[in-house]
Amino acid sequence: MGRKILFVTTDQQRYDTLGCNGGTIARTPVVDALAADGIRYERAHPQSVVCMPSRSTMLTGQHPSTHGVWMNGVPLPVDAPSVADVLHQAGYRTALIGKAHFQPYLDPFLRFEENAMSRDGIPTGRTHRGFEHLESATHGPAGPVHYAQWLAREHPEAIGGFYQVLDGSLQVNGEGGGATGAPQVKVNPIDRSWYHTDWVADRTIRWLDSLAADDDWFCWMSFPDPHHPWDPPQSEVGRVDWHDVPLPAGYPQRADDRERIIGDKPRHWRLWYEGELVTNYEAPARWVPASLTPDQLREVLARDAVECELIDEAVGRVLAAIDRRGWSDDVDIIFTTDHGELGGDFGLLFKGPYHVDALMRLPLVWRPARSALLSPEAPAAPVAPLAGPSVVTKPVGLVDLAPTFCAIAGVDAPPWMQGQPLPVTDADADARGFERVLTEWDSAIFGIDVHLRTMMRDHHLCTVYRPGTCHDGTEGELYDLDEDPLQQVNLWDDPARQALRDDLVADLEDHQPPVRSPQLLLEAPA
């Protein structure tokens, strides 16, 4: 019997929402305990700060430029390489339960295979991207996913309680609600056990219980929360009183301070803050970020924290089910998210082409199987001795997850994977060259195109803006993360940092990944 893999992802979760990362609002004892027993990463970055490109990176082990999903709405080809396929061919049972989003969800005619499978299932004797079992969910009761069908069939009276994400013109809704009128907040009377967080855990447990005791398995359990809208079960909202939520350190409380900080960044920051420009589909089209009040932000953060707590408890239920099967010592558990959330930093919410820690610094925890920790002869990852709990401060990426899964399974990572197995200590990271991590953004929607290339190296964050409708190719961002951890002082035009900037830019360009050609087409907004 080999090592099994539980891969847990959330959607749009900030680094500082976990207690083990210094979070103080949400209580996350289950994931905190995994970190206390394993490896906690302080500088894990996504290769894209939106869902579809980032999730495609986790599946393929490739950068967005290479796998080709350059923005939301660009479907990942069905024959794209997949770590699940590698593991399945090595004898692993494989499942993805929850949010997949490798193909667009805005798909009323079921053009895309993943959405059609919510109706037709995976054909007998086949897998989909290497997964033999697929049950899909997203943020509410709409769309072509298994959860929506289940809710409509079993609890149709609950459908109207969710926030309506799209308005009548298919634009993203910015309507406010709750106690403060905060954007994309809604009182949701749904029974907690019917909400998608518990549904994902329930379906995961059901699949695990279907396996034989000696099966090796890879299960990707993918929670849709805490991605907006913020409409958790109202019965749980009282866990966190929004009145008591402190404003985050990254939120300048004076409007003139917010405007000064944003004004020193490339021009699309200020244009979005003032409601003059929307650069991506998921940001509400008619919401003006400058209108966000401190109390609205507190209510959003409180509901976000509630969603994080519900996820933590759901993970705990799945771990208890694993323990009942007698597998606890043989399971590697990796917990992360696809990208962050602005969460009030700079006075902003949601996400977009804003390459700062709010969106790029991710929670990442790896608790290796206890059997591997107890056996120094174990052939699979960890790839370096791990004497006890560890904190890795060196930069790593989600692109490193797929080769890590291969290492855990004891199979060679295919040459098409561009990362390498995650380090387990800083010494291990240094020995294997974990020096920099890359993130990219490309978008073209509403007649606006924006293109960013970012590198984190040596405690500096450097972003190059390629030419587009908002930028002429000369703008950029440079932050010293030691001097300015909140990234409020843009050093791009500082003459004293020109040599450093030029060195970082050259290094960034030298390490750009291969680009897929021809470019995949944008086929839906999201």
Given for the second form:
Amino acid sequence: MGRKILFVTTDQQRYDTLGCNGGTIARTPVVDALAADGIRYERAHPQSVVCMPSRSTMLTGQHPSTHGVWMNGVPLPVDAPSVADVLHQAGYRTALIGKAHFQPYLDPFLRFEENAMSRDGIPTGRTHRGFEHLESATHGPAGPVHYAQWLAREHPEAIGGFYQVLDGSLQVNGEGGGATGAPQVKVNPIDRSWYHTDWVADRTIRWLDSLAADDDWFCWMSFPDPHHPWDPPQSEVGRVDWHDVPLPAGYPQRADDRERIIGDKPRHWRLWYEGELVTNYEAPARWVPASLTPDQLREVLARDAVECELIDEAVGRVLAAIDRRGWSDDVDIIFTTDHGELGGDFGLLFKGPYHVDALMRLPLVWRPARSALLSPEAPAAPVAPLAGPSVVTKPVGLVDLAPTFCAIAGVDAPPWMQGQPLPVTDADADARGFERVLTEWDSAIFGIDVHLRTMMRDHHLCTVYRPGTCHDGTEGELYDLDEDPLQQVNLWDDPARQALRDDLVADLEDHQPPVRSPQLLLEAPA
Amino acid sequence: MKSTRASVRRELRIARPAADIWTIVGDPARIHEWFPGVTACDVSGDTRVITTGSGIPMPEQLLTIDPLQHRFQYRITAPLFKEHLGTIDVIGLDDGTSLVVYSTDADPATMALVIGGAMGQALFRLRDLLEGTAPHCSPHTQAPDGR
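Let's compare: the form predicted alone is above, so bring in the form predicted together with the partner chain.
Every chain and every other molecule in the complex is listed next, the one we just looked at coming first.
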């Protein structure tokens, strides 16, 4: 019997929403305890700041350029490499419960396999991407997912309580609600136990309970929250009084300060802030960021925190179920998210081609199985004990998750994986060359294209821009994360940093991953 | 993005003369043979009703079926669309092959992309159907080396 793996992901969760990362609004004792008993990463970055490319990286262990899902709406081929398949071949029972999003949701033709499986199930005797069990959910009661069908069947009266994610033009909705009129906020009277967070935990527990005691298993439990809309069960909203929520350090409270800081960045920042140009489908097309009020931001952050608390409690329920099965000492638990949320930084919400910590610095916690003896020299190998809890400050990426799962399972990482098993200490990271982490953005939709390549190395964040609708290819961003942790001073054009900039850019270009050819096609907006 | 309409185009070269391709493209009752996610269709006069994989009936008005230009045009008249025009052009090339161009103009813009994504896959299916070979390695299929 080997080590079991519980892989917990959330959607669009900021680093600073966890107590163990310094968060003060949401209470997250369950994940905090995992961090206190394991490894907490302070510089985990996604390889894309939107869902489909980032989730495809988790599954394949490849950068977006290589797996080919270059933006939301580009489906990951069903025969793409999958770590779940590797584990299944090694004898693991495998399940994905919650948000998958390897294929577009906007699919009236139901031509994408995962969408059709919400109706038809996985064909008997087959796996899908290596998963033998798949139950899907997304952010509400709509879409081709199991949760939507369950809600329509069991509690149809609850459907109308959710926020309507798309507006009448099928664009991401900007309509406001709640007490302040904040975008994507709505009072949702749904019973807590019917909300998708608890549904994902319930289904996970049910699947775990179906397994034999000596099964090895890999379970990807994927919560759709705290991604907008911010419509948690109203019964829980009182946990965090929005009036008491402090404005975040990254939110310049004076409009002229916001405009000055944004004006120092490549021009699509200011164009979006002022509502002149929305470059990507993920942000509401008709919402103007400059209209965000401090109280609206407080209400959004309060609701976001409530959603984080519900996730934390749901994780706690699943861990209790694992304990009842007697598996607690044999389970590796990894908790992370696919990307961050702007969360008021620079006066912005949601996400887009903005490669700053709000979207790129992710919560990542690994609580190794207690029965495993970890060695910094041989990560995840049963050699020597890891001396107490650990904090890794060196840069790591979600691309490193798949090889980590392989190492936990004791199987060789296939050559198509581009990362390496996560380090367990900084010394381990140094020994194995965890020096830089890459993130990329490409989008081309409705006649507007944007292309970014970013690297975090040596406490600096460096982004180059390829030519696109708003950029001629000479623009860039450079931040010193020690001097400027909020990334408010763009050093790209600072003559004193020219040599540093040139070095970082050359290193960034030297380490770009292989590009898939032919390019996969954009099939839908999201 | 402020405009609520959009225009999407896909094209593919098929190793068959235009007249051969037109036997399929020009027959409105054969759409379910090559358009992904269309499970059935019913043609009556200048009206066609397709049924999508999710069970949605989608009424269409047939606008142009021109066997000389090899041009097919239709309009989706479902209330979801404020505006729609679909155009398929089969253009014969000198070497006996043809270029098939499939365009969708729609309001809301989102639906132009949803239809546009499907029509790209439709062209690959059309090619497979006409060239009589196993499905090609389209951009939707993983390359053999896992990359």
